[in-house]
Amino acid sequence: MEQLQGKHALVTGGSQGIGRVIALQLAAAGIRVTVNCANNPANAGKVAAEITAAGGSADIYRCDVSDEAAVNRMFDDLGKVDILVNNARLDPWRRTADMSEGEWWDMVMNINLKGCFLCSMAFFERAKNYGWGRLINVSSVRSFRPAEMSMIAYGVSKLGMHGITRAIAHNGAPFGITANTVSPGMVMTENLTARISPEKYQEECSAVPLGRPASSEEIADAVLFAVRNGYVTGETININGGMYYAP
């Protein structure tokens, strides 16, 4: 198990939901955390304040991860980043009725997959000089299960993250860099709580063998495992209540 005190983690999309709890748990392990957001610095600031109030170390960085120049600037500004958690995503329910298939595809891929790729590449190019690094991509059980027609773009974007994980794991191994994917199923975040009706909640839970959603803390625990364990790399941690059983 690795000593994490004094390490620096960047959590993309860390201003709410799973990202917020990942940031909190990394900070509780003694890691300095940068909370990234694209559109809500006030929320990101609240997460950083939570961390510092608990005795941890945190700051925020506003950056659109689909903007290559902005991503490189972020990594230059932050200095040494030991741990990257690619958690930023476009909510699949954000699509409006007037959006074409192509417009929606581009929007989803830009954030979910291009953002992951750009941050991973910027991280790798710097971390290989440090001799140590941890990359965790937060994917989804939807990368494995057949998608409804409205969710194809989202599922494909999340499936692509696995390819990035394996490539960084393979190419990063000589430099002490590991890369893994955490693939959640249904997670009870504040967005889901606000959006889902009691009837829809029961319907969704009925598709989960364990009969309930995960908490964000359970997902963050899997991320922390991948950070702490230096011998697991190129793997997918499926944490979905039995919605998908990997071979």
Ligand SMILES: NC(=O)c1ccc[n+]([C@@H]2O[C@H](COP(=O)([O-])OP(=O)(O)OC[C@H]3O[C@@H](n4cnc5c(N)ncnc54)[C@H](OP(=O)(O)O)[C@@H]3O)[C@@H](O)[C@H]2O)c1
The other form holds:
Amino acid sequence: MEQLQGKHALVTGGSQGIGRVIALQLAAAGIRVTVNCANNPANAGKVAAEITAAGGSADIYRCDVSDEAAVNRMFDDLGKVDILVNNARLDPWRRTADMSEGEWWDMVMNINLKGCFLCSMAFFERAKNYGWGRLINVSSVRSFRPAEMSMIAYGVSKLGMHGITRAIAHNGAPFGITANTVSPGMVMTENLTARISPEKYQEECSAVPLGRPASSEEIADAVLFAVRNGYVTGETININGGMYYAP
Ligand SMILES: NC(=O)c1ccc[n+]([C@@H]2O[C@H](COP(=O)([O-])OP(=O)(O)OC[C@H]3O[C@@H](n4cnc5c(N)ncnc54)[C@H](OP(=O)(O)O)[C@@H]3O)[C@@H](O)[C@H]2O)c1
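The block above covers the form predicted on its own; next, return the form predicted together with the named molecule.
Everything in the complex follows now, all chains and molecules, and the chain you saw is the first one.
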């Protein structure tokens, strides 16, 4: 198992939900964490404050991961980043009625997939000089299951992340860089808790063989595993209560 004290992790979209808990757990393992977000830096500040209150080390960096110049600036500003967790996403329920299919597709792909690509490339170019690196892409069980009509762009964007994982795993292996995908099923984040009705909650749970959603902690645990274990690369850690195989 790897010595993680003194490593530096960037968690994109670390200001809430699963990303927040990933940031907290990385910090609890002795890793210095940069919490990224684009829109609500106050939330990122709260996560960084939680980490420092618990004795960890954290800062925040506001950057839209779909903006190439901003991403490159972020990596230049942050210095050595040993661990990149591509977790940021466009909330798939943010689509407004006036948005065309093409506009929505571009918006989803820009943040979810182009954002992951840009951060991965900037990370790889720098990490290959360090001889050690960990890339974790947070995908979704929706990569593997037929999407509802309204979720096609989201599912495709998440599926694309697996291609980035494999390419970075292959090209990064000679440089000591591993890359893996963590692919959650239903996760009860604060967003989902606020949005879902009791009836919908029951309906969603009935599609999960284990009968319940995951906690963000269970997802973060898989991220920690991929960081600690230097011999797992190019893999997908499916963590979805059985949704992957369920009919
Ligand atoms: N929740 C689930 O049930 C579930 C299931 C399967 C997979 N996942 C995956 O798990 C990950 C986290 O999901 P979540 O539910 O925790 O998401 P979430 O609550 O919607 O949070 C998304 C995060 O991304 C940030 N973000 C949005 N646009 C950004 C941009 N352009 N640049 C940088 N950051 C940006 C948001 O902060 P700002 O708005 O402040 O920028 C926020 O911190 C996602 O990749 C998602 O696809 C979630």
